[in-house]
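Take a look at this one chain, the form predicted on its own, written out in structure tokens.
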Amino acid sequence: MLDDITRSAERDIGIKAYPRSISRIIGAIKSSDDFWEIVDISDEPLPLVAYVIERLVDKGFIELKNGKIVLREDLEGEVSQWHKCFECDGRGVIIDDFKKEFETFMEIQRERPSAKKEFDQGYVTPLTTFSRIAYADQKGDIRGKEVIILGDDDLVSLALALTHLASRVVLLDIDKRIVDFVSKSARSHGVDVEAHVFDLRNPLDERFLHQFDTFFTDPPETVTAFKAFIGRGLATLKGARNAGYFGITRRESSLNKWRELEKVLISDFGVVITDILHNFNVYVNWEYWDTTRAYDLSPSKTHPKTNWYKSALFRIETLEDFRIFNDPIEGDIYNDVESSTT
């Protein structure tokens, strides 16, 4: 049954599974009956868990049951253990030292503008931002340091200025409420962040190449957009052993096109990935969500009760000899066969 669901779907959803793919869903269901958290356990792109539940219940192993999803034998699964550390949720860090600057941050983000379909926009939870400056703190990136974030629905770019660690913020994002959001709240509060409105489908110009020590991104998961976000994001560094800091998921990104990412990093880039931190990144359930792709494939239509998407902070790091990638980028990119907020 495994290696028939495998190769039927390649075939008709243009995923490349395996054996061990159907099997790491099965035992999410085993642990679960909520579609979003069968997603999450599993570890699988959205549209293959979609499409693995939809066969399993034409061959009558599972059933559909107001919503929830129930097996109706007991089939054979990878079964998963938790063992992370519940006080950093398993992220390796803690905000402690930002106590203040938390709070503060949790009071004005009440007010953030919505997430937007269009720019295929959702954000993290509070915690998860605090979380990326103390991670990158913690590796020497911050202190002291000229900082940029391409694309910032995550408000990092404010939360940095309110630490006052970084020597000089800048922000980029394609949507105009964001920057004067941040701009606005930067200025009541006493801070300074550099906000721009600007599409990264552009080619940066030189008022941001070559300038900073870190950059910040979260790049949309085609192989297209990734290249522009991050060679963008290298392009604003300054030289060799400069950072860059992005998230990758599972939600919407197989093992398969995370190497064509990796490939990306490695051979187009010529930079290092010193550091994977799995879930690192907990999203925020976004107000569209009732829109997008992975509702429609979802067979429940429930809405989430937890923050079912998350993704794995990348770190990386520049040699004497990296690469960048700085040319217009045109048409979709944000979607391919695995994609599901959009």
Given for the second form:
Protein chains: 2
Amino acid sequence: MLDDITRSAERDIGIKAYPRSISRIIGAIKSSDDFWEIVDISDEPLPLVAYVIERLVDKGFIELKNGKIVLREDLEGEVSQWHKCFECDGRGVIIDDFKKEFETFMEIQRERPSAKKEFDQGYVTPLTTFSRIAYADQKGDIRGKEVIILGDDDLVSLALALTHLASRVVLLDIDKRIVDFVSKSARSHGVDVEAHVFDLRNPLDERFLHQFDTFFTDPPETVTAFKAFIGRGLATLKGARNAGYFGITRRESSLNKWRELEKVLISDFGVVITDILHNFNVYVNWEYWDTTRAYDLSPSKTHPKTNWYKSALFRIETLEDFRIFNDPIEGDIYNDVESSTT
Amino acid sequence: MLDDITRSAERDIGIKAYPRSISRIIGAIKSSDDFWEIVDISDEPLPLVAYVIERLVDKGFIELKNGKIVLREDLEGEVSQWHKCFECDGRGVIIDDFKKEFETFMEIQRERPSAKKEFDQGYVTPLTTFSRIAYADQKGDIRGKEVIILGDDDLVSLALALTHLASRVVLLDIDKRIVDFVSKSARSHGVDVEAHVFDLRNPLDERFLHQFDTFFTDPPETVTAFKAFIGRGLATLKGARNAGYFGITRRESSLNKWRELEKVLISDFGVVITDILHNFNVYVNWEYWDTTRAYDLSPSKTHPKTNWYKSALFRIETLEDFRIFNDPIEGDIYNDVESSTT
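Instead of the form predicted on its own shown above, give the structure for the form predicted together with a further copy of the same chain, please.
Starting with the chain above, the whole complex follows.
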């Protein structure tokens, strides 16, 4: 039965599926009856989860009851057991040293611009933003360093400026609302962020090339977009042994795609991956959710009740022979068969 | 000055060094006067740290006082700031669900065989052993699964058997003392471990090929040994979407070597790296430390006072087209210019 669905998935929706994919989805259904949580727990691409649930409904193994996904037979599945640290929510870092800055940030961010689908936005929890800074600081990538953020609806630039740790904070974003919000908030709190409206589909100009020690970005996860965003991040760096941070999710990228992205990092760009932290980035449910492909695909058409969209935090470091990518890109770089929220 | 040492390091000891390497070592000296802690904090290969300290002594920037390493001038260096979670020691997982098993293990392991240099041994703390199991369980790689451990002075096999989670636990080790200790301890606690004496330089035979869902190993970090150990681990697996766990350290591997090892994983073996957890594995100081090259190289000739040897936990997952390596290997596979404890 599993083999059957595994094979048809690839044919019908173009996503490579494995018996373990199906087993993880069934296991997730044993832990939750909520579609979004099932996607979260299973760690399989959302379109695949939706497809598998529909096939299992067809076959009579599960049923949809008032938007709930319920097993009708006791199928075998891989049930995850949590041992996540309650103190740091599994991230391994705490933000105690930034208590005051975090409070200020919480206050400011209440007025933040809402997430816009047009720009593939969707921001992380404030705790994620600060944990990211704590992690990067622990790695030596923040203190006294020049830092650039390429696309910043997470407001990392603002949080970073509030800590006064970096020697320079620069932000590029396509969205004037973000640029204005960060500039205004920074100014009113007496901290510095150089914020520029910039469309990353264009090549970076020399104002931003080879100037920074550390970059943060959150690339769309098609191979083309990934290459463009990370390649530009690398182009901002001064040289060897500088660092880059970004997220890759399981929600929109199968492990086959993960491997492709890792190959881009190691073989195309010649960088080394130093850290991969599962589910480090936790996203707040965005307001445009019911206009996404994810909603279209969801068998239940329910509201997400918990923060189900997460991504792994990647850290890379450049070596002496790293390469960059700064060519112009065109067309729809945001969508492939595995994406569903862009 | 930094550039000068950077260049001579490569010429004199054959390890690729960067200005940031030197800066991290100087920063570490600002945090500690103990050689072993400086290696730990700097995250640079031990032979390079020793070399840089000697050059800085030559130039009069630091001095050795009663085995302490002390800066004589206020050099600029990258000082790390810790934000590590105190509850899980930065690992992100806790072992509360295994309290009883952990206590039993603590009792048993008091009689464990001491680490032998001949076999490149050196074991992790019991907390590391159990955290590794907790992490793998969270990933769905343990419960009801068939698990093999290739080389096990960390006693993962025994800990795992005590938890009763896996459906099968198999252990291969070159050291009869480990095999006997685990067999005897397992038997006396009424749990099952199939333990075999096996030299991993030989190809695995069909008793162990394509039988398992998950493997654990701890490869020596020359590229040849790494390829052999991971290749054999992969050869034990049933097929796609199975998992492997192992450590890679910064103490004996530069980031240039890390990139080579990652290329082996992604390009040679065709697997995907899903997790890299910095400093997850913490080693107990081994008894033969003063016969190692690390001791020879250490400018201070002091005893390590803290657990300074750590490694990152890697998790990989197989995809449909992964490859294995099961050829015989010969000669000294344990040493290269960056190694110092084998």
